[in-house]
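To begin, one chain is listed below as structure tokens, in the form predicted alone.
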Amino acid sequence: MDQEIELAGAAAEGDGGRRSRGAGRGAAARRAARTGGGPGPSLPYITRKIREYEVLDEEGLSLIESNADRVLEEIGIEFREDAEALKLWKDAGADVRGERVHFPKGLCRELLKTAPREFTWHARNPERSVHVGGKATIFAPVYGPPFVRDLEGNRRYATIEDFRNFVKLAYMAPSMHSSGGTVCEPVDVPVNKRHLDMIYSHIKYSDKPFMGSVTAPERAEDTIAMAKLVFGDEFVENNCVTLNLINANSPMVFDETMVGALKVYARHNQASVISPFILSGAMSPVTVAGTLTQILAEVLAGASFTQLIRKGSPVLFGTFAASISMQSGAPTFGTPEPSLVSYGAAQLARRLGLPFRTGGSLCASKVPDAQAAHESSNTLNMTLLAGTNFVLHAAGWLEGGLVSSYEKFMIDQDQLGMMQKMAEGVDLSENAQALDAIREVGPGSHYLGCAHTQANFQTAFYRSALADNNSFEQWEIEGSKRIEERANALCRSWLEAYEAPPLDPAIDEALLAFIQQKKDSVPDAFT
């Protein structure tokens, strides 16, 4: 498992029939935006019209940057068991002592001048492609859990069928912009072969952008090979078709697995999310400023390394930030300090000129209860207001990331619809100013029947598909159902209604043949 719990374009010959069922926006999309209920056409990625919330002034930012430079130069970052990486750093002017690299001030920033500030992440259905960076925000589902909490209420190891189900749900969720990566870890498939089934599931059961495998360099190579069967060799080499999570092994280490995967993706011009995995107090200092210093140093080292591999390859400034209980050592979520870390890291990313990743719907709760709700909403609101570009773990996360939950996924995706609405900001059009309504109603009356209300009521407010706003009596008549029960029923209905997006049969056949050849070439391994 990698550290984060698991510690679009057309091909050269055309789109291969990869147009989405129901890809148009229209009335169905407007209904989806209003209710969040779906399943329905995907909403476009978010273009934020609200300002970013900032917690550091110029003096604070400069202090963190200066301290990070000192860490890079005086303490250094280890690149373990990778002779090529160490040679590349030495040739670039770094001071390499064994496996530890010491960076002259300014070296990493100079290298990052060739990294794109913004880029397109292509989906096999071009209408699902998304913009990464700037004012764009992209939601992707939970990543990495070995367990699921299923629709029967069981906590159990995940299977490939669960994996397919979560890909389908992400495809159907209107406010989910990517089908993600390791939406759960299918333990019923051999470790050395499961990545093939996982990547295939993203391609087969969704036409949204997907993430690649990073658990071994050869699995990253298989991801590239499969992507080229879908998009074409030339297109992949010149466009981003997959994002890939590269965790720093904090504090201040990049191990051979992460570096190996990073090199594969950077060489093929695919995006790497350089993301220190931080549990403050264990993997970084207990203070916000100290944690930000370490995060910036780790990201500078990892992100600039992508440019040594291939100038211009896309890279994101990422962080996963949580605190720990100083009594038990268990991760805690939805607390103030990780939010401050993420706000500050977002500011540092913008100054560095890199797209930013953080946040999601994170919680430590074991079931989708009130604790899960308030911890997740605390994290998700911060994520949007920080100006995050790529949001992993946006839906489905439970138990500190050990569990992918069907019910939590449905509750979270409903919240994502609210975030999409929030990001639109304040409408100041003539209609939104509503002066005609104010004149029509006048003092002492009400707006329920006025012309402006009648013309706008369908789109005026976000309407949750899961929240119950009826009277107590009506709620009781309808079975006194908790939100988890309503989420369960909605999830079942989505999976029953699922229809796969079209996939060119020739591409499907080529993918299956590749997978079979790769599986036949090595014996099964479950470790």
Given for the second form:
Number of protein chains: 2
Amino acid sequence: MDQEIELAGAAAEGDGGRRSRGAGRGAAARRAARTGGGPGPSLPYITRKIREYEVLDEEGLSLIESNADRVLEEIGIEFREDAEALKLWKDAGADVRGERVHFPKGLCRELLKTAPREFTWHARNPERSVHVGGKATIFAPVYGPPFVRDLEGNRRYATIEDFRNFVKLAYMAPSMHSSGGTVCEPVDVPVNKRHLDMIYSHIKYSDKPFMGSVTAPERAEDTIAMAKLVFGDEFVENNCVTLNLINANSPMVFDETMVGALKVYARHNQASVISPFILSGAMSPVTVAGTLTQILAEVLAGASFTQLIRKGSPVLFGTFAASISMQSGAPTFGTPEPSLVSYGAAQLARRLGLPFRTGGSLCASKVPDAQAAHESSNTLNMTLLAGTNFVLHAAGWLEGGLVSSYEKFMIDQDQLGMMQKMAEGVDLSENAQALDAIREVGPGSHYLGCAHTQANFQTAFYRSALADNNSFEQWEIEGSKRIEERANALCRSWLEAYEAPPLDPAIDEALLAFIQQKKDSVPDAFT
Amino acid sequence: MDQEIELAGAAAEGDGGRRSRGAGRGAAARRAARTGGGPGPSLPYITRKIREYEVLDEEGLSLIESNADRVLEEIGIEFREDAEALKLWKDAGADVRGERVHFPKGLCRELLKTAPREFTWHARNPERSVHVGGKATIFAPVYGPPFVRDLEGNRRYATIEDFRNFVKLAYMAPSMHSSGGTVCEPVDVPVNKRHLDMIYSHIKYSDKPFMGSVTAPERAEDTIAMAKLVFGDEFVENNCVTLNLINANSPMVFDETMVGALKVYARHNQASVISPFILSGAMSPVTVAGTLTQILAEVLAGASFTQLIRKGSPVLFGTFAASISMQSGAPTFGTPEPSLVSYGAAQLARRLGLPFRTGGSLCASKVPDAQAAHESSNTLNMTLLAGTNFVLHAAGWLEGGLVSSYEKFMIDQDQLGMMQKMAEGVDLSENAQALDAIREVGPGSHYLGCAHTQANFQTAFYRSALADNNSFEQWEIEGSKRIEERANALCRSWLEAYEAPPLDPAIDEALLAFIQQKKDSVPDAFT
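Go ahead and give the structure of the form predicted in complex with another copy of the chain, now that the form predicted alone is out.
Whole complex next, starting from this chain.
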């Protein structure tokens, strides 16, 4: 078909332009597009033009809020091994018995009135700064795996080299809006020093916003110190430059490590993501309503605590929702019940006036197969439609979070691009209405060559760099490849095409000097 | 953990009960559950307790409706090679010029006032009859592929044996509510006779509702005749016993084959699913709003035509939405734009008061890999949340609809089970609120053994028969299998465990005699 060939030529040019990262349109860009190479330019954080999907009505929401109030007052939440926290709660009017804090009705909500509804999370490159809350959605990579599935197909412990690679990939992925935090655990670096290399990697190899270390209060302090070398002391104290993952030790416990990190970050005005880590049936009741009640109670306690530390410090309503298999006790992902939990939690967060974190591309599968994709897709579609503001684990998560997978990262980031397009909703402009096109083409013809198609095809549809839409015969000629094979090749081409964003050499030197001094000050520890 | 082991034992029993198909609980059922075997009992059609997701507001909906009215009046729709249709339109007040019908504003909507908003689609087993419209959702298998991917991994032309197998699988799949229509094209049977074997297979090997043949008016008549042998003459003339897929030849054409089949079915009070078959960019404009306008115009014309044939005959607002790759012209699936189209079309259908068909588990991938799963999952999640009433292609679709895949059928039907659970929404009963459980467990403990968990774990979470949630080590011991390998084994075990539903031998004989007489009356044709 002539029209198709014509379009194909034009498309290559358009695509080349999109992928060239400033190399200019034309022959070189077209060549780059044809041979794969790097991705397109980074997209700004998502501003959702679509509405939120809701699973609870006013009655249900009120019921869960009222039940959470009863949990807070009658059962209470424990803040363990932290005398300061208990004293702050006592002074605020809570009933503290041992490490158990009982909250008079309304106390937490009252304290949360000083928490910002929305705020900016600054990147060292101001163009990459993102908005947190409201209609904004931000994607960040997988967080925490000790293992990787590498490009040679090995499952092995992660290294600092892997860590750098995932930061690079997050920096390059167009719809990844943050380079994240612990994209994998670099277990080849001493446990008491690896946070330094991790924070440095985020600053050096990406210019997107990053997350701080939470594994010990002094590591949180180091994060702040390094951020100050980049952003300046005063800027850090008055702006958010790190988001920090504070997991509740569900059910109804905040431990000294998490509270310790929270205190450091809140004091420096950095954002806490208060996240009940829930495997329903183990850490919460086996029901959606019961789980939501407990999540809300835990978040109310943890989030309001940030305001005891520093009024106005940013805090997110976090939720990590999965279930367990009742046969084996193993975590399961992408199933309906955790989706209902997350939808409900998003509604509770909006009513509370806090930005919301949940979801991602979660799965239990050991390999990036259809199980991994179904579980991830069920989770990710929910994440977007729930109106989630901050999406951790948006790409790369495999095997219940034990593994960061290069191939899955590539497959997932492609899906993030789809979500970003979906969030644009329906364009109702006169051009989009296309009445002239319908008139021009008329019954029984086709739209391939019509003026409206020619004018709009470059931006009309999301283009996947990984989906194979060719004929069976063409696919067979090209080696009958599965998507993970294409993802493997694309990942290699990205890492090859990677170019670091500019970093002021003086800042780089200061960071390296700080790290060296810190590393020299204590012996290595590996546990 | 003691609790886990205890739960695991109890779970096996519960599961055995679910899977035993009347074999009774106890040792035999537990053994059956452990060894795989058949699926659980069929579930009733879905009655959605969750709300519909919407992408258009009142202004957008009115705009598209007004634009569709303009298309109908100013551009018109062609009804080709059917003098009767043109005469009926002329008599109804349309402006007919050649084969082009121009519709005065409001004519189609006025005619559609006699179409039922909801109706029953009867199965030969009354327990399997389904409700069409409103809050009901019905899943049916893939429709139309000439090829199969068989259990030996071959991609080859489909046979009548494959056809029977997919009917059996649809009959067995708990969340498949219809055995569908052309689950694959049995190309080993002459083209002018295969509809007889297909309809017979649906009646013989399943007792769920089925779809009629639409490839020629006389094949539609044969479908009616066979249905009458099962349901009785009068019942068929006054009730819906077949749903029938009437594709528009987009843009803006209904051809003589489709109109011929529509006329037969509408005259006999059988349901027509008026479905614009849209690959945006080829059969419709490259924009969502333009595509929706054309879809609405086509459905208004086709659906209202059923009421010219017989007032009150059931008709569905159908939509098949995909896009094309602007590089190659190839169809693409699971991308954001067709999802927006389908969400919008569902809203337009509800406003029109017609049951809605869209979605399924669509994909372009050649194999059931992560591409297939992502594309299918994006489509299927949308399908459920859009509030779709009839879901064709809900399982088994591969390679843009060219292939019926056994393995993908099994993977998809598992996802249908998840959708069915999701549709139940959030239980807010006192038991589900679980306040006593939260109180009993308290901070720092776990819910594995608590009374509430013991009382609720059997029905708490959707249980996938295909997802592997085991540890990496266990998964490796079991052969490091991908989900399609497990799907292959499960499919074999189902087909082995299959037992036909009872069929009155007199009806069976009458059907076979009818088929023989029909087959003897004309020579075979293969084109």
